[in-house]
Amino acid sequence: MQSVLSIAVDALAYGMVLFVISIGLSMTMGLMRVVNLAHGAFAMVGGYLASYAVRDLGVGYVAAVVLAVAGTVVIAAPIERLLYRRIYNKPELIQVLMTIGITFCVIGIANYLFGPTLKTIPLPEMLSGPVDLGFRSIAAHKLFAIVCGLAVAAALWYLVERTPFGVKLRASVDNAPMAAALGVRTKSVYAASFAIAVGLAAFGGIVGAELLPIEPYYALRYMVTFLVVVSVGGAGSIGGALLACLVLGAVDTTGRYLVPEYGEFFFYLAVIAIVCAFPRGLLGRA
């Protein structure tokens, strides 16, 4: 039963983690059209800069994590105005060359900046210890994860489906000519979309660096990982996207206690079966 109960949390946290960095890519895929391939980058760089502010600034954890998401955004807005804005509508072969050759840049200037070793961002004591939850005690970071996972979750699903900018942002999605002849701002409505993606990277890579590290590949090494929740679940599903988190995060975690030398062999194995069974993802639309 103890086993079952460590490998139940480390599951829901790791699929938490996985859904709040994924849920980023998952909008500018399924609601933007863009096959963003530098999504891990923006994640990799809320991840350094908050190990940055806490570690050699003496900035507290909250503090941190407001800032490097802050920072993150801001450092992004220029690239969404300078390049993104030039491969919107484009096909797809020119969106993946263009968002993997941010992604090396990005990589290489974090290199060049804080060199090419593994950063951590210390957490704070109340997140550092067990919670005792009287059948048994739990990380409290993987606590957080969970909480933030579904605090995210139904924040944006709020804010797609109750809010006047999910409206206009859907409509933009639908038809974009349409909804700039109505008065919405399309290019506005785009630039504060990829400002919430790249603010849920940085969020993710900053509360999930407990369970994936941030390290100079970091954005190469979980390219796929991220790529492949957004498959799942269906590009644009919020629904979607938190229910292949779980499964996945369930499967993965589950291999890896059980049989650990075989790796992610039945996290793939997985992908293609639901894959198979689900072109279109879990809770995908045509």
The other form holds:
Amino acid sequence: MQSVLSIAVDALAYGMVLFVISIGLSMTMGLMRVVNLAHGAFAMVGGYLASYAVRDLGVGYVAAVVLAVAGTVVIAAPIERLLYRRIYNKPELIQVLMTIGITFCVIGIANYLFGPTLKTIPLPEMLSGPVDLGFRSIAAHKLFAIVCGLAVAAALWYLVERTPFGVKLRASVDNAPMAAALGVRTKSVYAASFAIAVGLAAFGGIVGAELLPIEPYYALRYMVTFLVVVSVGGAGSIGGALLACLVLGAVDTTGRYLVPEYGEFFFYLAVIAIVCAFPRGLLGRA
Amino acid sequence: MDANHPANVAAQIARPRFSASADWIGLAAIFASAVVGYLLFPNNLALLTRVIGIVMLVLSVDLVTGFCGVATLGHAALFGAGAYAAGIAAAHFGITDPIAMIAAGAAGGAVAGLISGLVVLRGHGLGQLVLSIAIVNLFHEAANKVASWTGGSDGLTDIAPSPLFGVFAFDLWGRTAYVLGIALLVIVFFLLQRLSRSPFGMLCRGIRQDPIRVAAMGASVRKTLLKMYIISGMVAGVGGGLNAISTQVVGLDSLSFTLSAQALVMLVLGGTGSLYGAIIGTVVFMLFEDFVSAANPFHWLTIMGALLVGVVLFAPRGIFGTAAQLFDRRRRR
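Target state, the form predicted in complex with the partner chain; input state, the form predicted alone:
Below, the chain from earlier opens the complete complex, with every other chain and molecule after it.
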């Protein structure tokens, strides 16, 4: 029973971290139809900036999170303007080539600036201890990750479904030329949602730093995982991404606990089964 | 001008891009580059042989991606299956004749191609990409698990190929392996050129341009693609087998996502849909990588990344595709 609970908590925490990072990728893919393999690179940049802010500048944790997310968006904005805009309507293969190139550059630069070692983001006291839930205690940072995941899901749902910006966003997703003809500035909508996506990636990279440690090859190592989450959930679907993260987080964590010698065998088996059964993703639209 | 307009599509199909005499020029160019490579890098033949093995992998990616339009980030599964098939034949069954090992590699690659094709062809778009990644990772974990057959993470060793035709032993400088590699490449290239101009090759190109119309004409899209996947597996398997013979070890990295992604990058770099593009992309990427990582070990990844971004910005059809386009334009003027 005890182990079932700890697997469940770990799976939930891992799933939520995956969600916070991948939901931005799901947005870019659903909206702009860009296979953005550099998404993990932006999560990594967020982690590095937060680590630098806390350890070298001595800023508080919350301020560091805000600074790092803002910093990542500032770094990403010119990249969107100069590079991504040229590949929005290009074939998939060109997008893969460009975004892998960007990922390589980010890895190389991170390696040069911060060195090849793991970087930690020291947690504030409130998050570093265990939390007593009455029936058992769990690590506070895992609880924090779970709460962050739920908060991001709720906030995004509100933004997309209940605000004027959300209306424009959905209109641009469904039919960009028609939305533009009706006066929606699709380019600004694209730029804004790209910024939100990158900001979420950075936030997820920071919150998940305990589970997915920050190092230069982070961007390549977890790239596949994020891509898998998006395709299993269905690109552009918040609920789908949430469901996919919970299912895949559960499969992966259970596999690691019970049959560690098989590595990620069952994770990928589950991926193949789900994608074959739901070619558009769990909650993707036809 | 709309490339998908039926008239333009018909014009592209009706006018083969290269005449039969150009085929012989291509083969001669491969042969000439092989001699130049031998003379320029006599002490680095192992690298050149590895390049040839990877060229086969990239050619095999080109068969499904460039000809049929199936995007894949998991093609190393076919290459690795060939390498392990050749290696296991030698290490566990005592089949050390190099030609037999290559045949084992081709067979292993074909089986892996059949399995990959059955799974990957079920998806579309992003789903297809992810299925191919899942397949290569599944192969990777499986090979890691059956360590008694594959050597697991230590790699498969004890591969000692016997002399080629009983005469030419595999020496320390890798001369025999290099010559064997060039011979295999010439044979494979010749056969693939035939294949790409055969009715079957035309059908594959047709599927890339409009699968619905091909299905309406009465051809089975799925069966054709599956056949191409098996052929592609044989080509990749030959490359894997060659790699197993020349390095005498097979590691798990030959079944990795990284190698699959690199192969796709090399193909797009050279230009998809043409056999020359696959060869040029691989040679440029691997020699550039070797040169840059030796010249500047700190910044080589950044430079590789900048190269890829530069290709997308300035030569979106790849090196060969863009060059062919320029040449074409000049000739028409």
